[in-house]
Amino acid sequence: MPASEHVQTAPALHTGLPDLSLGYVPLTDAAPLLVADAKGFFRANGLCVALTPAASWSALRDRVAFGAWDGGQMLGPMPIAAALGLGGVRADLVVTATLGRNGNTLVLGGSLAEAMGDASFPLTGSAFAAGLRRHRATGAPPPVLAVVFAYSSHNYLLRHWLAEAGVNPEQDVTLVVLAPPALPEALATGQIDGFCAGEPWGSRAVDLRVGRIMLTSGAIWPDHPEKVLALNADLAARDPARIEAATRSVIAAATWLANPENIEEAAHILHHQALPGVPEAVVAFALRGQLPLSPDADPTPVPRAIVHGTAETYPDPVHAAWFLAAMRRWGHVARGGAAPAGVWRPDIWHRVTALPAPFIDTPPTPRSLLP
């Protein structure tokens, strides 16, 4: 049975309080949150759900560590690091659905992006060592390249492609952190050479001429898995069927996204609740299956750009296992140490689709990513 017709329940009355408050960064893949809660999935559910932005990743983990959200849309990487009480803070959250894979751009601006000559897209990392060498020619110090978080799935993946290409992520490139709306201004400014970010970042930096759009992150791992809802541990022992109601709406948000009829609205959405200040049609570049190369051009197509459906929010340990392993290769866990138990749960997605575990035909891992 589709996950979408698992909404219709009866919807509960409410005080005017809200049942859960989730936190999202503004990015295209929030769009299973934004859309369960313009398209009634949450009140479908019996949920009154309060929505917030968060100006960082840092931030909203933040908040929801310190009490002050349930849960939210989160990083791959961060329920785990969260458990581990990676970066100072500790919080003991579940994972019920992921809520997209790929979505994330690699894009080079000023005398890095003019130093891969006339590399085509996407860059291969052999082209961008040579890019690099080339720009180590002319006496530029290593290029400063922006990820969104320590513990995400942009870092990890950076590194692995650099590595892969010989070129040391520790040595000869300086990796920094920016919260992902900060970014095309930083490229514009110099402040960064580049940055490997969610879209729509990536297309508005191209809509503002700072940047080239050189690789996605699909093209390092194909159909690799991206944000995640993550929900507090405590709350989902206690009342389960809140969290069951929640994870059920926002499979039924992704399996409407996963319906190409349904794009144009999607971006509007986006537009208006999240985005107010990238012009639409940039927000529906990436779900249209589409990325903007070169601002004087047509699109080019990118048919899985980003990637919604209702196999696709299926929590896969083994993802979790993917992450731990990277965190490991990186230093940010040590090796051997003890793996966080309990965090990805599929069982609760099986509960409220009555499905079994899809089987989604994800190309091998890259090395860094094998546990």
Given for the second form:
Amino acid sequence: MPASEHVQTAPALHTGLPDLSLGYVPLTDAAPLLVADAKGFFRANGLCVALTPAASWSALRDRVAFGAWDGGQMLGPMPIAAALGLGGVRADLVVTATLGRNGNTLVLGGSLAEAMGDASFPLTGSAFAAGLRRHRATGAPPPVLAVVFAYSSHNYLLRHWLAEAGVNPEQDVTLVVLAPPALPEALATGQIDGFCAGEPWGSRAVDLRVGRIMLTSGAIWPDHPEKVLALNADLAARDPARIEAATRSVIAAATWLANPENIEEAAHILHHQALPGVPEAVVAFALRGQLPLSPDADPTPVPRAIVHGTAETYPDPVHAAWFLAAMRRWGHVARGGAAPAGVWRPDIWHRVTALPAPFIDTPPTPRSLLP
Amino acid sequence: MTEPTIRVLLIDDNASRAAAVRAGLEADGCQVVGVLPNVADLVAQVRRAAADVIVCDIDNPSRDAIESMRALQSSEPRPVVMFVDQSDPAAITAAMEAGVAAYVIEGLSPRRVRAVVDVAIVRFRAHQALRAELAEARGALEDRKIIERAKGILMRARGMDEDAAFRTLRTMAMDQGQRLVEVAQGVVTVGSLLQTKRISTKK
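Alongside the form predicted alone that was just displayed, please also present the structure of the form predicted together with the partner chain.
Following is the full complex, with the preceding chain placed first.
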């Protein structure tokens, strides 16, 4: 056979190449990205998008920082950390939409869950502190609690909640980081005693009978901002139309997700596209506004367990200020250091939606969350 | 005056790649202080190994734990992700394409880290090439199996000998401008349809 038959010639045109490549981590609040893809919102806005799961937040950040991907789902504090070069990689990103509000649960397992006795849901900080004292009295070492990344609302809200109850987050408990999909197994094997992570991983842990959902992050700060859509700032400067089309698609998906009639289909999309190992019914819980608190109980209504909607996508610079304040409080950013400017871009959101800044009846940032 | 040996910790759940990287680093005068898969008590292991550099796959799920060590517990070491040198885009691209991520624990000079990363890139690339070759070989094996099955079907259905069956497949492929395996796949598909039909009409 002539050698030429073995050679795959490159197409002359770059047709079929994605206009935009975005990354995500398998979590329920990746829904606006996955729905924008599956329901054709990207296509309707003239975009061919390659959507790829990432094995870690670090890997996602690196690919976006060095231009292998154009953007993706990120934890709110991540673009700030990138702007400041925390952890080694410095990158300019823009946040053009918030992907969701709330959505994280605190799950406890094993002897730590037992030590909480019949403390009611949502667990208060003081009830946790009392349970922790009982746990310690049995001779147990400080329990290990996992969060998903250091620069995350999980870490900051959990630390705030512990500190408010007089629990020292660096001494009375041991905080570690684990990737969300690894959490139920780590709880089952006793590697950790509890975790704070985005859905569906709390519901999944209960489904696997390895833990109890004790608290939602929304109970610490109602309607707190969570994940964001972060995009490469060079691309935003070079090709604003593409960034606007992507933002418009994701907001359309968030609006679609706010319709209760679409919840079952959304759970179906998430299960098939991103979470094949988690049963569709388990994925649906938080989207539907309910959570299975313990293995043998019926799901409990938890309105706004996770919130998607048009207004909720507003990238409010106040959120950036709060994330930065939390980063300062816990020593991740020097107190005197300047805040990175121009990361949160409400102007792009306004241009895309033609809407004024929405009014969301959210309790303001708890004063005590601030340094 | 000799510089102290660089202590490298490898985190890799792929044993053959880890062995290759280890051999490369040792040949280069580094000391590999541990090879860990994606283990549970990673942070404790990193502390115990007292490594200068951690090398892992860019998609290793443990990366978030490595990066968060100091931010969670101020007494822990501080690994800083090192994509070689951020002012050198070609080096970053090489590391990303090979899938290498490296972390520097304490102020090792950029030049010395660069040497470690370069070795890892070469070994990761060689491993990638090996995997591609294996996949190709496996593909060729699959192709041969399909062609064998197609020949068998023609031999049974048309009473041909093996040579005739092969010539028929080749002629069909040339006529249709298709690869031999594509035509063979077609024969296998049709053959299995006929098979089902025969069974159902027998009932």
